[in-house]
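Okay, so here's just one chain, in structure tokens, the form predicted alone.
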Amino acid sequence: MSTASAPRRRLSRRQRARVSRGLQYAVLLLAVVIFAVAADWDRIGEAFFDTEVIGELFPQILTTALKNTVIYTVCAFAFGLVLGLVLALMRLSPVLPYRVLATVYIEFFRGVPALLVLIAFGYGIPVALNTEVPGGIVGTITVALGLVAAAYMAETMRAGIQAVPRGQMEAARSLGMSHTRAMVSIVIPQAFRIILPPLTNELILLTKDSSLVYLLGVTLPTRELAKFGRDALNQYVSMTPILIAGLCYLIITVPLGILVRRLEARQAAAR
């Protein structure tokens, strides 16, 4: 007599998870270590680490290259964070014209390119009103990348002004503030705390947009990290000038990026 088969039994959804995700293991495994077989790792070396160059590189990339992309954008960045709150201020203003002034602006920058702005003030002005905009190199990418940057710190501004609630501004108005005091002494510090982390973001992508610097003709003095590497690059014909540059902005935005997740931790705990 014959019995008949037990139903096969079915793997739960915690299983066949745990399955998928040690087949990707496998995957991944297997991908590096036919990657390890495979390479040549001598020429790679050869490539991208080459000791020789990295010794001439320094201590210039640091002092030369890496100071101008953190002038370059500390200055961009206090150019367009003192104007993007005077067009925040405008965007809440009751008046109509700065309303309508502030979102023109803010709706232009942010759509045009920050290339095109660097050109315009780098080529464009120079050319059609003959006059330099004062500050020599450093003042032509303040100015330039500040008044892009500006659109988006003014929304992020005005977002952070509107977060903090109505009730602080009545409470100062309540105890003789004036409308323009309670705003500078009560409500914009609190709406720095809250916007801080994504002013951060700006400032990392203020340090990568410097590398746009290289249109305007620099020279060796006034060189900024993609200058340096990309002139590097040609005198030695190796990718190891690119990656020491690329390494040297990584030293200025992970520890931003750190300080932005710990600062929106914090924020997330608070609440």
Second form
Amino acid sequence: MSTASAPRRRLSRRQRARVSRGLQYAVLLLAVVIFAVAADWDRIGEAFFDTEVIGELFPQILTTALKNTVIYTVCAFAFGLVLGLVLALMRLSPVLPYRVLATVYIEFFRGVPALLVLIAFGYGIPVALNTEVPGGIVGTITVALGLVAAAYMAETMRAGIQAVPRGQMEAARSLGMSHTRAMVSIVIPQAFRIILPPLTNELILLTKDSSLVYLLGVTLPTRELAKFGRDALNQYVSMTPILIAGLCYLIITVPLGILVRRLEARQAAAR
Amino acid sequence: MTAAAAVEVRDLHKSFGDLEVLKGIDLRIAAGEVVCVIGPSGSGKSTLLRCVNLLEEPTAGQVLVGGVELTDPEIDIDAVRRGIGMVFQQFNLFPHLTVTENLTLPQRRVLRRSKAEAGEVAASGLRRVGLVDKAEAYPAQLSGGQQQRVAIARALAMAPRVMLFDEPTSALDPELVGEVLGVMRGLADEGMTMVVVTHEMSFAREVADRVVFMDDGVVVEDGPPAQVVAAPRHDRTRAFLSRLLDPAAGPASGDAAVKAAGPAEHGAAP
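What would you give as the form predicted together with the partner chain, now that the form predicted alone is on the page?
Then the entire complex follows, led off by the chain already shown.
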């Protein structure tokens, strides 16, 4: 090779890449070894994976906490979906006040933290107006998170409706359908196919945002995963409940993530 | 000619912003008549067709279909459109529905037909266009020609009195044009009133009762195909037809008729 004629010649590009990659693996391996040797495995095992504590967590973590997380998420999502669709249609309306109203709504609820909205509905409005949101904890979180989610979903749905080719509406109208009928039977079903992946992402975000319910001062039967984990952390002085609660979130979000990828792949194939 | 025309257009004007696309069109189409509208792109022929079922709102003038004035603001346009079938260049089948559902959904939602009746009409419609075996397929699984035949069947399922065709074969591969024109020819033979915007001169010559040549937003020539296609009286018609029949010749062929058409072409370009 050329190294014989020019011994001090710099390494070729490929050789340099190989050396660089070798170094990276070496550093990574070293870090793992140091961690494995230095770590107090008994302590870590006890803190993160205390089987006794795990035994205590079940079955309530599933029957109460996971169930409540799902209930809060689904209720808020359903509320947000319906309101979001109304807002999307308002944004696309030829009536100017509707468009303005929807735009103001979307800008407002997209801009303020969900936490603040939840505080407003949990404490602010009850104190100021001396009325409570009907439905207790579920009602409050449904309305508060639903209002915020609606702002995001409205924009997604508007984009989805606009992505349906004009010819679809024209064909439907030329067959004698009213504008509303054409929207309901032809345009919106196609729009939902287009926006199913982003909507599923919104559902994943909502699943995690449902943990904000702790602000409302939940009681034992209304605890969801995050609050359940935190209570158990105080009770057992162990990291284990937090880890298990986190894994329970993954039970919901990972399948949804897989679903999104499937849907996207199917759409890519349909084109 | 005093009997109510199937379609009547009176002094129709249509502008998009500053651009006047239709500059006063008068047209009477009798029941059972097949009229082909030809002309260069930008001449306003598609806009004229879309005004006939009010997909485009005319700027001025009147459109009457079956004696009913569509341009009357009090008219129930959805009810009138039921009697007017439309076939689009891009087919516009509903991609989320099967072929059968494409045919039955409008019947059920608009005409309130029962599921069984709509299904029967759909089946006989598909038989007529030769696509019974595709009843459960989705539009994306069909060729362009098959999709357009389904689109024709879908329009016919509503039992229209007039059929409008907006360049029905322009988006098709050449070998698929024949199957669509065949269905249209059959429809014409059965006495359907048809308005066809097309570039298919053989169809115009053989099937049409009348050919209307439009250019720059006006009707230049209107008469039987033997006259308009075979022996056009106007220079603009002659220039258009010679370009259509011999596209390679181009506008600089030295033909006097082509030169005369030059300014009009520029005027028509949007």
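Positions refer to the first chain, counted from 1. Fair warning: this is a prediction, and the values are worked out from it, not measured in the lab. Take the two forms, find the largest set of C-alpha atoms that superpose within 1.5 Å, and that set is the rigid core.
Handout entry: Core superposition between the two forms, C-alpha change of Pro255 at least 2 Å
Key = No, the C-alpha moves less than 2 Å.
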